[in-house]
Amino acid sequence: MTRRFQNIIIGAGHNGLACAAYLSRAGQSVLVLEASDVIGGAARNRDLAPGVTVSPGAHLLHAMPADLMRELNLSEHDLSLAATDLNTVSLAVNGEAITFDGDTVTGSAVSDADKAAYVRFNKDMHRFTKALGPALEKLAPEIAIETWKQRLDLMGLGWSIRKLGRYHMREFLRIIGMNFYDLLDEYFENPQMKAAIAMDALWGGEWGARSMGSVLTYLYRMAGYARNGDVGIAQPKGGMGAVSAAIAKAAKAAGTDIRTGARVKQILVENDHAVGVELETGERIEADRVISNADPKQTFMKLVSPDHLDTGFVRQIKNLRARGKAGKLHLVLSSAPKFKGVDTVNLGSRMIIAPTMDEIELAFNPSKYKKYPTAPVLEIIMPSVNDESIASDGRHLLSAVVQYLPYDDTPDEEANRTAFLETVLDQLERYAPDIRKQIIEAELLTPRDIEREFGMTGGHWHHVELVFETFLFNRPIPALSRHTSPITDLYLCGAGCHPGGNVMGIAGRNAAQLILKGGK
């Protein structure tokens, strides 16, 4: 046995490192063991080619709170912004790009009656997220009435819902489990426009625009926006591992220890309380408590024995959704690309590649059945426009989320994935015609690759998939929505908890505070 602490966190990505942070300010010892030989998870930085640095999972920052980059004093340790408030660029073939810039939206094809339905369709949903928001910064209610703390909890949510006022509540609670085709077919005629924001309530996730619940997901992508402090999509300075790194400074400035290539083979648990860990080398070390910033599988399922569980327990984190759909692409390019439609202003922006949503649909369908798509949507950034960092000798780094892949576990994988590639490039061209000429580097992440790379089991960066049986008091199923488990002196802090992924950090936060209360 080596020294012992008071909490044992398993995995340096942002949760972790913010859920450490948080407990070594309020003065309790911390280690953070990551199986890595580098921090962040799937915010993380790594180099693609000499003198290019990629972002190779996490993509862009929008949900962060602000008070928690305050809290942890995050510019103080070196995390600045290189481009905030991005604007959000649908292209199209024919080069009549549609864009958004705040509350309004601009293009040939957009009709005056679409840009004004567009400031009404944004209204309402702030609106919404305005409702819906606050109970995705904090702990899920427990649905349960024993205490007056449960029962003003459950209050609090209602009220929230109640004091948009009659006619909004009841809209609120119309739209609420709609999918998000129908409800943009009620504010908009333009097809891209509406293939663009419906894209906001998909990416990362296992559905479609037609999909029940996509609206939940929209307004659940729009609280981020709600809660940054007016930061919009931002892209920060060094690429998404500089958020880890300023985290992880601000968890060591505190006393939190941090270990990188300590892979955790097990949680030790005696008389149903985790009483420490147990490293592949074989070393164990002691802890008052063990915090998991792995997915629930890999938590329950490899890090603790089955028979410290019940059965159902086991079957019910078994059959948790959590396949990805989502890929990444990196290209090193010669020089800027030039995209149809698109400026030299306008390509540091967020750039859309989804002309309707019927089309979205038809890439969707062929992933539910393994199989890949022939028109995939994208969602695409130049981050060294922003950030020279990013690529030197005047190259440029193109960066792209690629919906929807299948988890691909099959003998042809890799040929799959070669073969897939083309099909992204081929999409690539038909709104960047010289692209080609350029790349001097490739890569393509299907979901595997995603789980290979950072550990999440299905290469879901959500950890478990984000829908309505797995959202708010449910997540990642109702026995460990608080972050609390079968096991005493065992939590989770990772994506897969309320209120779900994305980089923001709430989920370690909230781990972090109800330890410091109790566990309760």
Contents of the next structure:
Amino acid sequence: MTRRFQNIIIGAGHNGLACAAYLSRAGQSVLVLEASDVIGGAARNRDLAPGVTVSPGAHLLHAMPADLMRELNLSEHDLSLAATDLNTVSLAVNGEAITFDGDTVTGSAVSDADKAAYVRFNKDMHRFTKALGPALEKLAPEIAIETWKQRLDLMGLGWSIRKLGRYHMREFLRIIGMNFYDLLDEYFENPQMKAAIAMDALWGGEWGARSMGSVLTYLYRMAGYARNGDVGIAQPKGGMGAVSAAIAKAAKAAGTDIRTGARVKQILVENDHAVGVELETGERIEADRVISNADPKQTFMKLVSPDHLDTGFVRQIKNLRARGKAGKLHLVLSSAPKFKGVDTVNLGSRMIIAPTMDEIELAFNPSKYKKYPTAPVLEIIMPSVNDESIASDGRHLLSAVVQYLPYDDTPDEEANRTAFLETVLDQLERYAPDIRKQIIEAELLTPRDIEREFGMTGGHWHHVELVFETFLFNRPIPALSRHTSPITDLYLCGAGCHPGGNVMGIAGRNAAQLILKGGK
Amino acid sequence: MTSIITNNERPLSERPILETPFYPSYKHLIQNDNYEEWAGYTTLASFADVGQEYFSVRNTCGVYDLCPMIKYDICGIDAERYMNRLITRNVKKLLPKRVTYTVWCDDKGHIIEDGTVFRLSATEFRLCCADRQIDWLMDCAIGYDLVITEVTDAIVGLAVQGPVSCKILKKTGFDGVEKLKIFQLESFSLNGYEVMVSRTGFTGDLGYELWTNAINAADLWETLFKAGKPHGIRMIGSEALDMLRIEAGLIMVDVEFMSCFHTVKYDRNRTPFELGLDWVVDMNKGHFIGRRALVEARQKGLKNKLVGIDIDWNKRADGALIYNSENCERQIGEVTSALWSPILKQNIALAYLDAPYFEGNNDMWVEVYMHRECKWEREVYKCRVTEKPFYNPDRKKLTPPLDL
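What about the form predicted together with its partner chain, after the form predicted on its own?
And the full complex, kicking off with our chain again.
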């Protein structure tokens, strides 16, 4: 006998699982349908080689709210952190690495003025993050002032900015739409230092340091640190899959059913209501409501028939930007690599290859024209240094985010990937001269590969570009900014919604809370 | 996957104004060079005397050149689903070889255009309208498998309207045309080529529209006019057509409503309900574009609505404002189209009235400005809401038509 569920959630990514956990804990019946054979979405594990576990999507945890982890008892569900508060080390070809540790920045090339400016910079950014932060945890405010609730929501956001005080409010409003390149020029003189900080505004997106609104995306990242307790940039024990596994355990403990290998073909709509889903196998499962953790483009251009949608709406969805520019590099190494200027203590840090902000722009430019950069920028971690369970037999795993790659749908995709892997290794070799000799296994995932593996349109981490015009009530489009959709009982709970991507689970939690309050 | 075929060798903006394929045939009838441009073609506002042209349709047979009418062929396995979402009427109820009048709306339920949909077969439709729609049709096609072809230049059309139109068509060679019911279409063979005849029109009278490939234009015109000559057939221009459509209570884009793509002021957008077109909106057929907004609009109720009014006295009330009292205290509406109807001997107009006046009101006053011997004068006449269409002869629907 088929059991009827109140909720079907499409996609067992961390947001879908978080949404399921919250709904189940409130007594609702939930069925999570996952297309692939493993749960976790972009926060998952897989074996790269026997005995080597890689996190092929996200590889660090830095934005999940401490209260969410507490509410779902993730530590009781076997989530532990192998390392917290990772330092950031900006690598240099000449060995003059710069280390960022809290407010302290060290490095032979860093002037005293820059060291002082870094303290001041962090203080300013934390102040602004605090003003923005609450809005990035709650439901997006509505652009309407018809009810007192709507007025208060908007006033709350306005007030949190106003209460910065006259000077800082003006400063906030001056910089919020600005590009990060210019702002960093105002604070610092060391080009390598500026580039390392700049990249924290740029990971995953289709934008460079000179792009408008990159200050906002930096604050977005800072807001993640602010809400995650004292965890900072953390590495979960056992890989990012452990995060999803813990949320899944919490959900299951509360009664959620999870089915893997169940690819949804379409969302069934009757009389303007979502009534269930049809799987690729032809199986139909009915439910009171359907919650899609798939990105908005997939949800509305593939899973819902246009018969149920208005053309202006479809046009907005079609024109959403979802062109991921981040690739992933995974190397199995025979032994610990040696990076210039990095001692063994810092090998477990987050290492950045981004010599100057101009070189970031130069790496970004070709990707706009479907070409690969000659000197990519990288965020490198060595998960096996902090967590021995990642690689056995003394081997090591190097995991790196590589930017900027085009979404390559040309016939030369294979050859381009092979050639670009060499480009990336050449770049690595400049900073770790012996690394090629240590490579046992190498894998490069392009945005297109990421789309194939995780199902996110365009291989975009954030599902939909996370820029100024797709923030708050505009994310992904105004009509979808509060998890509801034009079709009654069809909800969104993924990174395409406010507040956006990174492994944080807020969109899933907000969607669940909205549904529990009765929808609208 | 949808493909779009427009057959325009160069951008329309660079194209000179064209003569229609019928132009060489009727050129000799043009007496007053009263031309106007319509969708890239020259058309005639009148050939000679507007009154005679008007009366040819009401008394004998008038012919209007429809070539510039924008025509899209929408074909494919998804065509029915596509059309059903595009327009407000239920396409599933539209059988092959039938035509329907409809409007289509944007997401907000505001009218983009009105026009006619010809269902040529289960999977083939032709959409006819006054303005080009290709961007909208393309965006509507996202997610559908069909081919949209603009056939405006390829297919020519003649509207043959009036009490003896059926007789003339029979004499032209369309055997069995009298069996066509209103809004029905059929293909005929004439002099070795195919002509599609639909019992449709914009005059509120008995009438047909003939459609064929552009290369047959000259022969079709010659054959038709040869057969019609003894029966008083006459070319008519758009001025006469405008009189006829007002009597028939038919609305016109840019007169009764603006396409929501062309409005600047948001409150100028119109829902079908405001135009009194509830009967073309099937709210129960499932989703169509703008439906959710229209459900909301219907709940909110109408602020104003287009109705027919009948005005005392005989001066045309073009563009006149309507008031609640004789001393014009409060404006309650305005006239969009006005006519002193020659056949009804009545001063009629289409007008927007505010709620609740459109429900029916006998105590309204219309303010008319008149230019009399180089002096502007203002008159206030009483008017009342009246039934539309103003003129609705039985012969419009009678099948077979009377053999006059």
